[in-house]
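The chain that follows stands alone, in the form predicted alone, written as structure tokens.
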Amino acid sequence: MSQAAATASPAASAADSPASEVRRVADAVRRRVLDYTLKNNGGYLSQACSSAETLATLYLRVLRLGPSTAPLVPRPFAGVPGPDNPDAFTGADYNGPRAPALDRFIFSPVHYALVLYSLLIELGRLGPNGLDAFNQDGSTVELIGAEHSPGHEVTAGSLGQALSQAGGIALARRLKGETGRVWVFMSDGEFQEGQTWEAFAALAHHRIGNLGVYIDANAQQCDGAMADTMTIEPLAERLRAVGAEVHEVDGHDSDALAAAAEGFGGGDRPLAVIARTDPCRGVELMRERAPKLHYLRFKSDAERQAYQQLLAALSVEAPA
């Protein structure tokens, strides 16, 4: 230990934790969503406020990635993959070279793609321009992300496919000798889909032991809360019952979702982690709406300036 860390204050240790520096990313990226939100009249905010401390522990704690090897300001769409398009791209070079040692993130619930961008900016992987050209035509970085969004591996829509793409990426590995792993983050709205629980059967029955599973399950989908639409519970019993090793933690205490995954990646069981998270988490203003918090749209002027105010007092609260 150094001189200089044994002598740090409590206080500061805490200031520097990893911990503290995902809730600074986090808050930061609450921030920027919602003034995406303002700034196109509507947008996938809820995602933000339930997702941010998740996404930001694995980038920060859990995947073993390298240094990202894409341009800070996104490249324009280039067509779609085939073998006459060699200009065709993936957003997965924002997440650094594809090596034997290093993971791979899949990113499923592609809805929360402002959530991700938010993200990749606050962690330098994207330039802080990076979201000049959100959702207008001709761009990659879209509303609703695919396969050559930033951030984005696979094009997953309908909800539900990523997590079969991964799974074959895994096992590929697997048989390669690779030693890198295979993350996949998911919503929980997701478990309302067969194909799901069909390729965690398939996951276990394969022994992939080198995937894992992030789950935001903030309890809400498109139509309204998850247990009034079609309930899923209890996900964690489920989920072991067709043979995964299931963790269930706060989902905005970095400190747990980090521990989730230690040691992950030599067994033979794919891992999910149970995020249970709060659908409005610093945005206190979101909770009128509920039940229907899936995508916010203003329905007046004043509402509109109630956010504008929030957003104006939680960027004074922001750390310089």
The other form holds:
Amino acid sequence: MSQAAATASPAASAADSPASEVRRVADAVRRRVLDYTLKNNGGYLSQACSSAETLATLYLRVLRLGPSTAPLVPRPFAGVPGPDNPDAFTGADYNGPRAPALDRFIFSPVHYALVLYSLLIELGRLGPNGLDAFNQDGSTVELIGAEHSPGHEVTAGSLGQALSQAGGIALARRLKGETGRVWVFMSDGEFQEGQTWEAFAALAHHRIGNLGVYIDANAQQCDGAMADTMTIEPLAERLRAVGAEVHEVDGHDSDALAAAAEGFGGGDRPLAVIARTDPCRGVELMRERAPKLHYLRFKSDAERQAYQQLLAALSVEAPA
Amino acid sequence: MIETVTRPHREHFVRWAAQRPEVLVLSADLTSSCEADGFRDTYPERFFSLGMAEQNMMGFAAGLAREGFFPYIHTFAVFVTRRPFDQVAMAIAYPNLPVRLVGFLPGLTTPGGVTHQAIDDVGLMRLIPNMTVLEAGDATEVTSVLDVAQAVDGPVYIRQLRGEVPRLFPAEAPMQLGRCRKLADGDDLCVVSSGICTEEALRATSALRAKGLGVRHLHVSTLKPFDDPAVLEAVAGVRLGVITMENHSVIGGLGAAVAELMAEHAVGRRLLRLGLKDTYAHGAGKAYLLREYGLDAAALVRAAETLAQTPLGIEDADLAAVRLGTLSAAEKTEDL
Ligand SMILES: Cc1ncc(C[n+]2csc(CCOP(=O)(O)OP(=O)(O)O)c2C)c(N)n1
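If the structure you just shared is the form predicted alone, then what does the corresponding form predicted together with the partner chain look like?
Entire complex below, previous chain first.
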């Protein structure tokens, strides 16, 4: 039922540095998300703009993952988990097999799903047609990812719940003596939920040093700017105060993102990397919609055309 | 073709709140998605953004209510009823505070998948002592539910609709607390529906009548208290049995309330409950999910055949012919 997929992208050998490879992949992710936003007449585009480098850096430079063991064409929905359904599955096999020395990846803000799907395609973990079923009835390639969606392991759409589950996984791995780490990708909005802070308290209290969090701090949420909705700042100080090792970096700088994780895993404190990002990076056009960037719905045909033209221009610029 | 009203709550709420300075809105980062943006922009001094932190929001609502205000919580139904359940029960319901919990995207009306589908909200809220549970089924009820809720001395959960909403009931026939609407009469079977299922049921009931079946049809909008004598009278007076139809689990909601009523009054009729059969769902379009989980007009026809113990020969085309309104194509990819 599962087939191995190549993990290296064809152009990987041509790239001259890890950072330029991340840049190439991140640009391709933005293009693909824009493409599907146009095809769906709306979508979560700003999330691609802010997080493309962070997610690409995680997959290309931080996570120790084996090759995908999942099919290149995503499986259809096979029913919800339950005692009578042996066919239920998670999308974690797109991140490779489980092994004591390998890392685990937990994807928390699942409205970013299209960004992750697009990245999996660039990495060869999903086939080039992996998005044909995106947002289609009966598909696992859902608009808001669930645990059956490619690259997803837990059902996290009620935000702020995944970190605690990752904490449990990290604790279990420590109990089992595994050396692999657990990485969690989060949005900054999730730091408004009290559960996130309960999780950090527990991670610190239990000296869980095999769990690292990357936060897409794009300063945006549904209602607009986080500063106007409910501020979470000073985030770095707050995280330090609850016992995390904190790095605050430019979230579009792959070298800085990767450096923050270097050597992480053997200590007794969780890691939090705050990736300060720009929700319009690569799509300047979107700035005029600020402060409402959460979900792009075209207000007019002319606006749609403008985005279509941008996609065409970006595709021409892209190296073949 | 029935009339469709665009965002009936949004405009109406602004008008309704104009002469009610004690009405406040608390929002958890879904202000436009819950059509509270009009209120926010018109009465910024009465609008409070609490961020994506629903448990804390319930506590703030309780405190405001203790001081004489009427907080109208606006967020998705799942985020009213699941995550902050304890806060709703202890901070709001126990002291019987007049907080109005307005929950959007009931049941399968969201493409957001299992985390956004409120399939247990009615059951959860019915379980809470002091809580009144209301559900809007059309544009008339989306607007008139506010008067009903505001008159209640205690907390109220409102299962609310947004976006394109059909008008099934005349604008001058508002929702009334504890009163169902009798939409059709007949002596063979009784259909009891709520929320968006009433529109689906209407498609089937006319086809059933065309086949000579006497169908009594009730629309219920007060799910708790569930003491309308008209419901008991209706379910007790039919020959073949009763079918409930709800955009919710068959456990804890309308079907359960009808079952409890029938058992308590020794109504010896069969009861078939259409709804989610103790299962979670998944993300897909509304029409697809209603069909998959047996919540569409065709499912009601099958249930009627079961009660009548005979095939009725109603085809999908017959049901399509009585379509009352069309689902808007924009339905599927709403922002979440
Ligand atoms: C518990 C919970 N409350 C509310 C929502 C609805 N919701 C979806 S995304 C979001 C916030 C978006 O902010 P953020 O997480 O920072 O993501 P971004 O703005 O970067 O897309 C909200 C409130 C949710 N999914 N879960």
